[in-house]
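Just one chain follows, in the form predicted alone, and it is written as structure tokens.
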Amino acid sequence: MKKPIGSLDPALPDVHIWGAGVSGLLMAHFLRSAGWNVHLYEKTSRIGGKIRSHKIEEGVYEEGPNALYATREVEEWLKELSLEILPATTKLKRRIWRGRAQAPLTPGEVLALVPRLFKRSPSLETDKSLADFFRPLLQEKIETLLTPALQGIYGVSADQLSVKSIWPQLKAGSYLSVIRQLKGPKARSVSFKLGMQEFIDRLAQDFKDQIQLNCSEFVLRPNTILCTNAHEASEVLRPTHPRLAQLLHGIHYQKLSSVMSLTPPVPEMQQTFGFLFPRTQGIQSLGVLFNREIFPGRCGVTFIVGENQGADSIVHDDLNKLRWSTSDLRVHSWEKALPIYNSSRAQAIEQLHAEKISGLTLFGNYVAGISLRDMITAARNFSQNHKRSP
């Protein structure tokens, strides 16, 4: 269910929405183009949450996502916004450290794979964790292959994902079938010159001055939107609603940090969109994007790291592992960076969608999806289906 929890009163023309981070901003985009007066209320300083951009003398870099894996939908959308879109590079090589940068499987473990394609899956009936689901097909490549993947995008390995989480849709069948399902619109990654802060910014554009920044406390209102991880909706609701707050409370987050590192360029970075780290390599990050080659006027490369004490030690330890030099590292950290998509955030998504809140909703990236593609995708889909009339 990748969508808002809750819904409007039609009646009332006002909406309220706590959180000016990128589910709050699109949210507010979309239901103001949909004819409600947006009221946007946000607790700190700034708006865009973990979306910042930072220009300095070697390029831009980001703190958190450094891009948007937009659909042609999307990128329409986007023209429409008047941004000017900028594609990564194409044809860049995804590599996994094992010692050496490789690539994820080599052609001999490609053939080994093809005849397990044919397998069942297990069945979905009761909640498998991905690296149950998997290993039938991956074995030993679980490790190796299939969580150094996952924890590049949820920041936690194959293990503490839950398949009804990340695809609650997903039917059993042969894996072929499985990956035939998994198999999504066609997408590509694209940023902006100036970095995502261009998005963000142009998305206020419209509603600037409706905005209200450094809000120590939220009231709640008729129609209000609650755009926070979960836990801080939980304690908004709390008071009034204290079985949501429970339900909200129960889903768990994933502490990270990105590292920033103006390492000079080596030759394994060319033509290559980053490096993936299994844990049985030595390597305490999870992983690194290769910044400068992304996307053109981008300086450094950053790393992922699933700790958000001493993550500075740990990229240096790391960047000395890999005989890279160590040059300027910027530390950004989240205690809540992402919520774990495990089978606690799949009861507790469905118990609330149960719940048929009116004059409520709850949204971000805990209820929508991870990634920003879904979260537009599901702002505008409640959007249309809450017009309201001229």
Ligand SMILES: Cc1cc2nc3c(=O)[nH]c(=O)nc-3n(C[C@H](O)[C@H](O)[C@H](O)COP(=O)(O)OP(=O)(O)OC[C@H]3O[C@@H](n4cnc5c(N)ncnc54)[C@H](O)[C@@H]3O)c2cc1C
Contents of the next structure:
Amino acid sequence: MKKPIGSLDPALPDVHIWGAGVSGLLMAHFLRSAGWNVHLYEKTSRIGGKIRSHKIEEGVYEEGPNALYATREVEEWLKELSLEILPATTKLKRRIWRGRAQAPLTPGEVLALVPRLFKRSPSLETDKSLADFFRPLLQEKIETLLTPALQGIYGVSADQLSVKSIWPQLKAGSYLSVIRQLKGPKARSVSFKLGMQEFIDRLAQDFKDQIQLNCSEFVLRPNTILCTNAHEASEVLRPTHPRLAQLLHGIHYQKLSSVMSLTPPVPEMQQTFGFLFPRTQGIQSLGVLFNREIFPGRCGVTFIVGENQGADSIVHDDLNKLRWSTSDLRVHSWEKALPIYNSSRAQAIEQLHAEKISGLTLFGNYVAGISLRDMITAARNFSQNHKRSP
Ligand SMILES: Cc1cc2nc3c(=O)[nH]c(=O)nc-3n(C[C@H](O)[C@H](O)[C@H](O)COP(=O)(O)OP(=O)(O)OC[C@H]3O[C@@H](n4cnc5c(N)ncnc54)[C@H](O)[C@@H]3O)c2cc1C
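Return the form predicted in complex with the named molecule of this protein as a structure block, the form predicted alone having already been given.
All chains and molecules follow, beginning with the one already shown.
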């Protein structure tokens, strides 16, 4: 059920969207195109939520998301918005740190995997963690390959994530059939010259007079759409919708920091996207992105750390272990950085859908996918199902 929770009352022309992160802005953008009068309310003094780009002398860097994984269809839409797409450099190597930078799998390891592709995956009747589901295929590579890769996206390890929560439609079968099901349409990573902030500013451009910043008093009106994180939504709904508030509160979050360092380039960064760090390698960060290699005009390297405090000293230590020079660090931390796609999230989302709420909608990265691409698809489909006649 990869869609926003709830629905709108078509008899009323206005929608009231709370939260001007990318999810709220996407909702406002698509619903405005579908004929609604949109009103957007943001608690802080700026729009964009976790998306924020900085331009410094050395180049552009991002606090949070650094790219949008865009299909051809999404790229067409970005062009319609007159956004100039900045594609990521192609054919960059992705490396796993095992004392030194290594390819994720050696040719021998790939060969060893081939016969296991025909094994049947465990059943999905009872919820399975990603680690348990993929163990017959990947065996000891769960710790050194799957977990580092997942930490780079979800911020948590393979045993903390649930198959049903991430891929509700996935059917058990041979691993080959599983991989085929997971293969999405062709897509590539893109950003914009001034960073992801350009995307945010463009979305807001058409309804900027309808955005109210510094809104601390929540008001529940007919056709309210909550585009905050699940705990903020729980807080504001507690007085009027205690059952929804309780379910929303059951969604867990991972804390994270992104730490940008103006470390000068070293040869191992060349033509490389970044490194992932398995937990067994003595490096505390989850991964590092080589911003300059990925997009022209970017600066530094960005470490992702699974803590929201002390991230600067963690990165200083890691830079020493990697024998890279340290520089001033720019640290951005979130206590609730990413929702954890575990089985309690899957159950909470299922139960929230079953409540069949109307005139109130819940949306954000905990609802229908964590990535910007998932959020674009979900917001667009929702607006197509809620078109108003002119
Ligand atoms: C470090 C990091 C890197 C990431 N990188 C990528 C990436 O490269 N590509 C990708 O696709 N995804 C990435 N993601 C995931 C994705 O980008 C985020 O999930 C997304 O930006 C979240 O958007 P959101 O609108 O759901 O939430 P947020 O960005 O958190 O926005 C919520 C907004 O609601 C406001 N708000 C909260 N409470 C209230 C209230 N009571 N009233 C009014 N407003 C309120 C907040 O102030 C905020 O502006 C990344 C996430 C993180 C943390």
